[in-house]
Amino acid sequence: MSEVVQPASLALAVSRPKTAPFDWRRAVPLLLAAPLLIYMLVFYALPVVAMLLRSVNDPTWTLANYATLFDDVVFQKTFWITLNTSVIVTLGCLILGYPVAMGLVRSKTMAPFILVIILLPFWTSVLVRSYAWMVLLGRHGLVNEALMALGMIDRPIRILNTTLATQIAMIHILLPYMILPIANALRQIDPSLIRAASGLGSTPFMTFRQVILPLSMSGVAAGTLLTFVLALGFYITPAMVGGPRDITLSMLIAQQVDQLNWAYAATLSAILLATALAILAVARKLPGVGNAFRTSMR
């Protein structure tokens, strides 16, 4: 039997590994997100990096700007005020927002109206809402006039430019960021679980404590972290309705920028950013919160 001799070109083509064709379908999501990624890189990431570098290279490469914060009484007091205000505002949003979220999920007929009330703050700017609270909480505002009309006070009391005014206004503005994640978690709870708990003799409070609350922790965790991080960097509302003794870290940064103290302002900005990132990292490591976030991401 004679052997068939293959041409050299055909043998080379057979031995050459075949390359998989380029799959454009996999590249489509990346191409669609490319404009946003470029925009975020140019207008967000690069300015943030430049700010962080300015905290260590202005006027020369040194960490002295960070070392001085340990003895800076103004920074320490401002940092404590910022954390304290953020915690109180977050707790206030959680206490007020959870019942509203339950009402939004449970009520079928009133759900559209409740949703409009929740989203109403998003339709106006933060500046306008802060001005509205200035009008309401002023010495001759609606609150003082109502208290005097009811005979509860004899003369106007000081509410505006106090810590209480800052907390009230911030809770009002940040409340939707707490309600919507909780409502989304509550909406995903299987109603048959609640009916089963009631059928087994559980009271409404026991059903809430043992069924509804644990299953809604993903929304609680997301809303709490979102509200707290936003409250850390709040500027307009504390600056307008707060008092001179309630200076937050964002207000101190703005003051340093106005004084052209760029190195100190960049250092404070880096501390604020690091604090927010550290809180997010620690929260994700906590057993309950971490599991809640993993559940919400599925």
Contents of the next structure:
Amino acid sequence: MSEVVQPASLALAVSRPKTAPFDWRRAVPLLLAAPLLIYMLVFYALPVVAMLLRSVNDPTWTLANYATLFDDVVFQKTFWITLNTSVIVTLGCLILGYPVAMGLVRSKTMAPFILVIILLPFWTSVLVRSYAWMVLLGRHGLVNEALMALGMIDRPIRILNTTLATQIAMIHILLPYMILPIANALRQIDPSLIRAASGLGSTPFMTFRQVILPLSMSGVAAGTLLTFVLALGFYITPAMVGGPRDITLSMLIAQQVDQLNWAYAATLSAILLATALAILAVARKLPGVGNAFRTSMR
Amino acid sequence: MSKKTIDRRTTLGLIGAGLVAAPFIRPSFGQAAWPEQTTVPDALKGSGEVRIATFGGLMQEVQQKAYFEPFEKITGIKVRAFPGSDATKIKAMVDTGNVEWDMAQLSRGSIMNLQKRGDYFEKIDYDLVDAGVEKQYRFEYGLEMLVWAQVLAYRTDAFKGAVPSGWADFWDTKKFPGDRAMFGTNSGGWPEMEFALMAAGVPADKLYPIDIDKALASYSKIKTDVFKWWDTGAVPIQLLTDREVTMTTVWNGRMAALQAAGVPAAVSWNQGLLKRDAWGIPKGAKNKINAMKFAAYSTMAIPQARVCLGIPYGSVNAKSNEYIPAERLAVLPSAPDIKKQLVNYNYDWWIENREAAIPKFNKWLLS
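What's the form predicted in complex with its partner chain like, now that we've got the form predicted on its own?
Let us now look at the entire complex, which starts with that chain.
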């Protein structure tokens, strides 16, 4: 009975946190993101799901497409070639990219110049860059002619259309993805730490080993992941400059789409996607890498 | 030195041409000499439009002048042409009920391969088709409309005057040294197992049914010399121009542009494969009646002859040769002297056996 006589306004005030259907302030970020989320859902997530479903329901519900992969020599070799290429390209990018990132952060005068050199090719299409490599690496291309003029070889060597050409071109295309996160991490190192190290008698090499390198690991991890995952999906470059056996998983998928084996192509796509997601998931659990994600998000 | 500069420029030109798929040189005859189709049966006249998917490039430009424009004038049906014809797109269009093309340039192989998986194409109305179209070019779900050849091409400056002829020579890297390129399985391609068999001594009339294992065994003999398995027609042309290979397989129409550009290269017709393109009408196409009319018009003797004058491909209409000058006829794959050197490609065998042949080829390639 006493509840009934309570002023209505008080009852409202008390129950408000429980019954209010929507806290508009908390919904604002979600609402702001809604157009993009809906866009991604309709034009990205749904098609991807529909495509992946093909691997298990075309023409009837079955896991047969996945089961056959266990004795599918073509898939296994292609998968191995893809992983192998990605590892080599990622290592190449790391070895070549780290010093450039150092230069980018350390040199005040050269930094804009280095940045332009990194970014100009970055803004050019992969197709055009792959064609450029065809001109450079061809049997009568610039590299062969330069080597001949220097007397290092007597007749043109085959560089174009080999695995090496794929690796060279992919490293070139992916380098910015390695350099920029590393440079970002290096930039966040407090310069006073480096001064303190040398003040305490550290040689430049020791400073690098014990101060700079550990503090830049977050950038290295982010760059390595980014490069590796992107390298997994490469298609145009190996198809254009690669050797006769450089068939990557993406090339096999494209071939199977053209051959109208869409269920098989979807199965291969699911494997490729799962591989990339698995690498990201494992990497996040590694000490220090989780931080890298947060650092690179800043 | 100056020679080298020119080579590189030619190279870049060809690469550019490959990029935009618009050949830079038009090896066509003057249009003044082209015959005109002045009358058509009333059954081919109509109204509205027809949307046609082609392979683009020079081919579409020639088609535009050879039969798209004349067809519009004489029948009153508007033609809208789109480059990028592709059987996979037709599958997607018909599957989703959103058919954007009324007709597409494909091959008997790709049409029948798709038709095997469902009902993707309309039947051709042969009552409309010209009597001159030979029987071998007609099939239920499509009408062949272009004859071409997949042949051996080589650099004439590579072998000190020796002339390769046939696949035994292609396989003989001692007599004809240098790298090779062949058609691979990317982009839906079907490997040239016929060539491998002929290299192993199988006579042209005994190729089909193809002995896949025997073909692969023969391929193994030049595996290390084939350093590119090409997937589109621009690639072998670029490889020949850049001197990356001394011998390759090509689509014959592409060679004319190369020779016109002054690259020392030639075709050997002997033991080449005679192939065809075909019109297919996607199931449920909005203007399928107009598409039938266009298919019939474009395979009449004069429209076919006009294509032959624009691009060195052959006609499916027996009466076309009357409208083609002798010196032009001599370079077409449908010319009697050339045709007898070529082997008829057996689409039916490939439609039946592709699914067995391609995985075997892929496995062989990666082993």
